[in-house]
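Given next, in structure tokens, is a single chain: the form predicted on its own.
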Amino acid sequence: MQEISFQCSPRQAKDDDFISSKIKSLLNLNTEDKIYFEWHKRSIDARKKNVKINCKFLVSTDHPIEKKSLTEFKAPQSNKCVHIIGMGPAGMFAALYALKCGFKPIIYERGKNVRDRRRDLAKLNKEGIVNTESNYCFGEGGAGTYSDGKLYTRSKKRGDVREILNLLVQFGANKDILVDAHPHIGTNKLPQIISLINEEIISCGGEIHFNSKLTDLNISEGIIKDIIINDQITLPISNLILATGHSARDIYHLLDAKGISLTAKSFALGVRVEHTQDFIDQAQYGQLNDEFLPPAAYKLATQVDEKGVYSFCMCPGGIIAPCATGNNEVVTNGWSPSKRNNPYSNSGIVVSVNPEDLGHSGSPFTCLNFQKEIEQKAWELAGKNQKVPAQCLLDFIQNKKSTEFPRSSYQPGIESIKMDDLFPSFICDRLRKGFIEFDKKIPGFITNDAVLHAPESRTSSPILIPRDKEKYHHIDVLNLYPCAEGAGYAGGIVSAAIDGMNCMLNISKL
């Protein structure tokens, strides 16, 4: 087995024959010789607009490449179990971890299954109403569910991203994650793929309990002994995963009502931005309707008064979705389907923002209650509904009110107003700035073309629950595991399934 290495064509990447005669060729090999390739990693090189394929392969020339086999779980043979709460990337992925552990996983999510919760999601995009526990945050399969799927991470020092992109396929996933340099799955898969997973958790003999929320805890001497479930069931626990995510917001405070330390954490917050796919297309790639080459994305990031301004979560061919968790506030965020064929692109362009920035008093909510303000007062500029705040970007850069608008993707629809009547001077400032930067990366990116949607303000969870850095149980409750986004150890489905992983690791050594 060996590694060949080189670059062609988006359109020599898709041919079979020319691949098998590459290969060949670098080998010196005869045309009539046999040889074995799968494709091992893949990535897109569109430096000076001439787009070539990186491309990767494993390469036999005596036998077939093997099949990595499927990962077996089974039911525990023993009494142990583990009680999670959320079920999340990190929920599920502690779940599957604890019956290769030979523990019995039991998971409480206060949200519904996929297919109810896809009921609400239509009722909050057509209607406005939002589920307070069943939305785009919370249900099964958590935020992740109904976003794009981005499966890309810079965790790799946490815990093997190969296995879970490997588990991933084993579910249904397509295995170009295994492949791409930026994988994503895509909002319309993911939810069957995430059923997969549970129902393999239950025929192991883990339980999954919908509808079911954590309102209550009992300790005693550092430990949780028991914890109540909708103000209604007691269970008695051994062990908690707490994989709750980044917008649990009554999970910090049970814990801090409880003696919990919990501490403040930075976050960022910001708006996302929508242009059409075809200007992000010509500008990456410098031609448009390329079917041969996936719609086109952007990273960009720069320092703006020594912080970070960058962009977050960016939707090729996808769509702005609202996310509030509760009444009264307004939140944005986008997905993508797997073929990312929508005719617009967005994504979040944010500000770091510290605890500091925000005359930090010691409370560990500083940053939480600031992000609360924001997005109330976003429900009330737009209408207390809802309709999102809308400003075109270069509107924006002037600081004018936009008259008329070319388009958006928010079905809840859009009101006009100025952002700087939503953010404060020191959150604006840093954003034009940064979007000054940026249209000298990607030029006519600053356009009134371009609308920016407000807010984007669940990038990560502004509260830090501390935990023991090797052990991973909270620094004073022994058997309590903060976990993932909602702990603000992770960012993303990928790390936040490593961690969950991790968790029920260091639990299976007690």
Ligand SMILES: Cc1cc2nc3c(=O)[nH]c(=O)nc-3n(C[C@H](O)[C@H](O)[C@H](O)COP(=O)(O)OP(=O)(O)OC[C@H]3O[C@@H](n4cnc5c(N)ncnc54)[C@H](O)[C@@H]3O)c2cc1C
Contents of the next structure:
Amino acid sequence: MQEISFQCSPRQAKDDDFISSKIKSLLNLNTEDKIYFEWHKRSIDARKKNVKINCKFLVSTDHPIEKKSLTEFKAPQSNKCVHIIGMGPAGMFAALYALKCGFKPIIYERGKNVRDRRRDLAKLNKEGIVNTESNYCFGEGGAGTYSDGKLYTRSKKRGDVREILNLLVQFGANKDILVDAHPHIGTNKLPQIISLINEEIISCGGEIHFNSKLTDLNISEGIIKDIIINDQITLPISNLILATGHSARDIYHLLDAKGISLTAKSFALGVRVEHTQDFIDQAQYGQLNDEFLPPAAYKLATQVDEKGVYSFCMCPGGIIAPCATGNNEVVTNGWSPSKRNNPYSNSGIVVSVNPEDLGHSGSPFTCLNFQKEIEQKAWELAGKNQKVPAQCLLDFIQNKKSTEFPRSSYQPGIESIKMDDLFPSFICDRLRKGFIEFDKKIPGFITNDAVLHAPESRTSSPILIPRDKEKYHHIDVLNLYPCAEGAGYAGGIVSAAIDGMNCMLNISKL
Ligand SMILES: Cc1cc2nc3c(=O)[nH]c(=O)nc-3n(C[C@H](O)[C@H](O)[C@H](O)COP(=O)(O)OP(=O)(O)OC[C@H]3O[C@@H](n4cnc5c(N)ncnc54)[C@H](O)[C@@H]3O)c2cc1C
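If the structure you just shared is the form predicted on its own, then what does the corresponding form predicted together with the ligand look like?
Next comes the full complex, this chain leading.
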């Protein structure tokens, strides 16, 4: 077996006959020779606007390429079990790995299953009513369920990205995610994959309890003895994986009240900007609607006053979603379907915020309190419903209130405000300078045809739950495993899944 790489046009990359004859010519084979090939890596090179596809194939001249065997999950043979709080990517992959390691996983998830959760999202979008236990962040699959399902991560060093992608394919994701440089699944496909993971966990003897919130815990001599669910059920535990995500503020307060140490952590905050997808396609590809190319994306980053300003979670062909988890706050994020075929493109444009920017007093809640204040102010400024504060981008640069807006994908509606009335000046100043830099990279980026929606505030956890670097247990509480995004160790679906897997692997070594 060998690897063969070449560049071709987007049309040629979809044409198996072209690919076969190109490989044969590169290997000096005759046209009638038999070859077996499989995509290995695929990326888009749009630097010179004459868009090319970078292709890498695995090729064999004598036998078909072996398929990866499926990972088998089995019911545990012993009575070892692990309790997991939260069924986001971290909780789900911790549970799958518990089965692999011979443990029975028992998951408690405050939200509902994917089907019932969908009804609460409809209410949120149509009526602006937030169900505080079932929303874009809480429920089966966690915050990743109704997302774009982007699967790229910068945390390759932390674990086996390929293993996570292989498992997602095993549970129904398209095999393209194993090949594409920037793989994604899409909101319409994720719930089905998550349901299949759920079925696998149950069929191997695991337990999943929905509408089951961790509300208290009893701790003695550095060990959690038992946990309390819904203020009612007390359960003795041996090891606890805490994978509650970064929107579960009550969990941080619970840990703090129990004397479990926490630290303030830098996070990022800003706006979600929406352009038309046509504009982004034209800017990135130099052309519109090529049927052989996916909707274009961008990634932008710059330094302003030695602080990062960057794009975050870009959703081509996407929709801006109301992601509040409480009734008196507004939070934005974005999603897109697998085809990314909406006429809009959105992205968070955020500024790094350090505890020192906020006059840090040493409290672990310095950044969280600031994040909460901005979300609540947004809610007040936009009319105390789920409407989102909005300003056209050029108007923001010129500090003018917008009087006319293009259409926005944000379903609950927009309310014209000045971002300067929402954010402190250090955020607005850095955002302005950042946008001016981005406009140099994508000319025309600053326009009143683009709308800022605010705030983009749930980018990463504003709190770190400190843990042992090697063994992953909390530095003071030996059977507590602070896991993934909510604990400050992951950002995104894949890195959260990897962290869930790693927490479980560490427990299995005890
Ligand atoms: C709209 C949207 C789009 C996104 N798009 C992408 C994307 O394209 N790519 C990407 O990589 N990332 C994306 N993200 C971020 C990604 O979803 C998160 O990084 C990831 O889900 C974090 O995984 P986690 O398991 O650490 O936590 P979460 O997914 O947040 O899961 C935590 C779970 O814990 C539960 N929980 C909380 N408190 C309790 C409690 N007290 N008791 C019981 N259960 C509790 C919650 O209900 C939740 O289900 C998106 C997020 C959103 C909201």
